[in-house]
Every structure is written in structure tokens, then in C-alpha cells.
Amino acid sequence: MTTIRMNATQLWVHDQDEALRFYTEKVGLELKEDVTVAEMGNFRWLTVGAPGQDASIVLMAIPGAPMFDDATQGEIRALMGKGYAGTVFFSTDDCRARHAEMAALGVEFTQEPTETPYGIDCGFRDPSGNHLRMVEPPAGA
């Protein structure tokens, strides 16, 4: 059987530069790729990921016309703020300590670290309103 690996996931963001600062300066990810393609209307391929890991998050700007009109863009932004655009899950070896570090940097948390059957879990948002979760797996998991 051939293998398959997780390569990337995508989040819509309001402002790619703001998202890049958030994920690199507050979450602790690193810039993986930042490429602008002039032939595609200056489309910007911007990815971040955990140091030493291959999987990335593509920080995708909400496209404008002709793909989406202003009203549709507004609807997408509203749904993002409600968490409709999906959730990215991070893992850490110390959820409470990482929560404290990120809160001190101004990260908006939607849930404090909580004991669950799958570990210690908390929730937070990025500047675009995307829902993010951070889990410390139980010892021995």
C-alpha cells in the first residue's frame, strides 16, 4: 500500500500580513512559504507551520471580484467570525503554560484550559475570527 501524509490545510483570513504576524509571533509557528504570483493577479501563497514539521496552514486571503462580490465577501467574513470556516487543532506538551504565554501576548481565548478525556484543551481565535484549539494529550498517549 502506498502512503499518504497530511500536507496542508487552509484558513480564510481578512489580512494576510496580520495573520502572518499572529501565527508567527503569538502562536509560535514559522513562515514556510510566501510567494506572490504576478501572472495570477498577484495571488499570494502564504503558509505557516510548526518548526520541524512538514504540514502547513495556508493563510488564504478572501478572494474578491470576480469570484466573490462585496456582499458575498461580507457573508464569508461573518461566517468566519462564527467559526464556520473550520477549526485547526494544535498540540502542545503543556497547555496551561502555553495558554499563559499566548494570553500575555494578547491572544483572545474562547475557552480556558479544561481537563477532558482526550487531554487538556483550550480554544482561541485568530484576528480573522477563525476558531483554533490547543490540546495537551494525556500522559502516555
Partner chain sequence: MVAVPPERHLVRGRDLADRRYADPELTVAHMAAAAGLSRAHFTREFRRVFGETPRGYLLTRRMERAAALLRHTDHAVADICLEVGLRSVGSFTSTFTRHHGCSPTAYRAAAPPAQVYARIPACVVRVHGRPRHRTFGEDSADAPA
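Structure of the form predicted together with its partner chain, given the form predicted on its own:
Here we give the lone chain, stripped of any partners or molecules.
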């Protein structure tokens, strides 16, 4: 049987440069691809991912035409601001230490590290308001 793997997920951001700085300098991801295509109206394909992992996040700026009309663009931007435009879940081997490092860098946390049945879990936001989670699985899990 053929195989299938997770490769990428996508988040809307209101500013790609700001998002790139956030995900590389504060979350600890690395830049995977940054390609600007002149013949597509300077469309910029920007992806980040965890070091050593294939899976990446595509940081999509909110585009106007031709992808969206103005009204749709406004709706997506509002959803993004409310934090309803998607969630990405990360894992770590030390949630409390990672939380302390990121909080010191000014990351906005929505939940401090909390013990749960599936590990130590916390929540934070990126500059666009996207909801991000980080969990430390229980030892042996």
C-alpha cells in the first residue's frame, strides 16, 4: 500500500515579515522556503518548520485580488484577529522551560503550562492572533 504523510498546514498572517520573525526568533522554527514570484504579482510563498522535520507551516499573507474580493478579505482578517483562523499544535520536551524562554521574548500566552491527562499544555498567539498550543507529552508516551 502506498503511504501518506503530513507535509504542510497553512496560517493566515497580516504581515509575513513579522510572522517570519515570530516563528523563527521566538517559537524556534526555521525558514524553509521564501520565494517571491514576480509573474504572479509578487506572490510570496513563505514556509517555516521545525528543524529536522519535513512538515511546515505556510505563512500566507492576506491577499486581495485575484484570490479574494475585498469583502472576503475583510472577513478573513476579522476571523484572524479574533483568533478563529486556525490552530497549530507543537510538542516540546520541556513545556515549562520553553514557556519561560518564550514569555521572556514577549510571546502572548493564553494559558500558562498546565498539567493535563495528555501532558503539560500551554497556549499562545502569534502576532496575527493565530492560536498556537505547545504540549510536553507525559514521560514514556
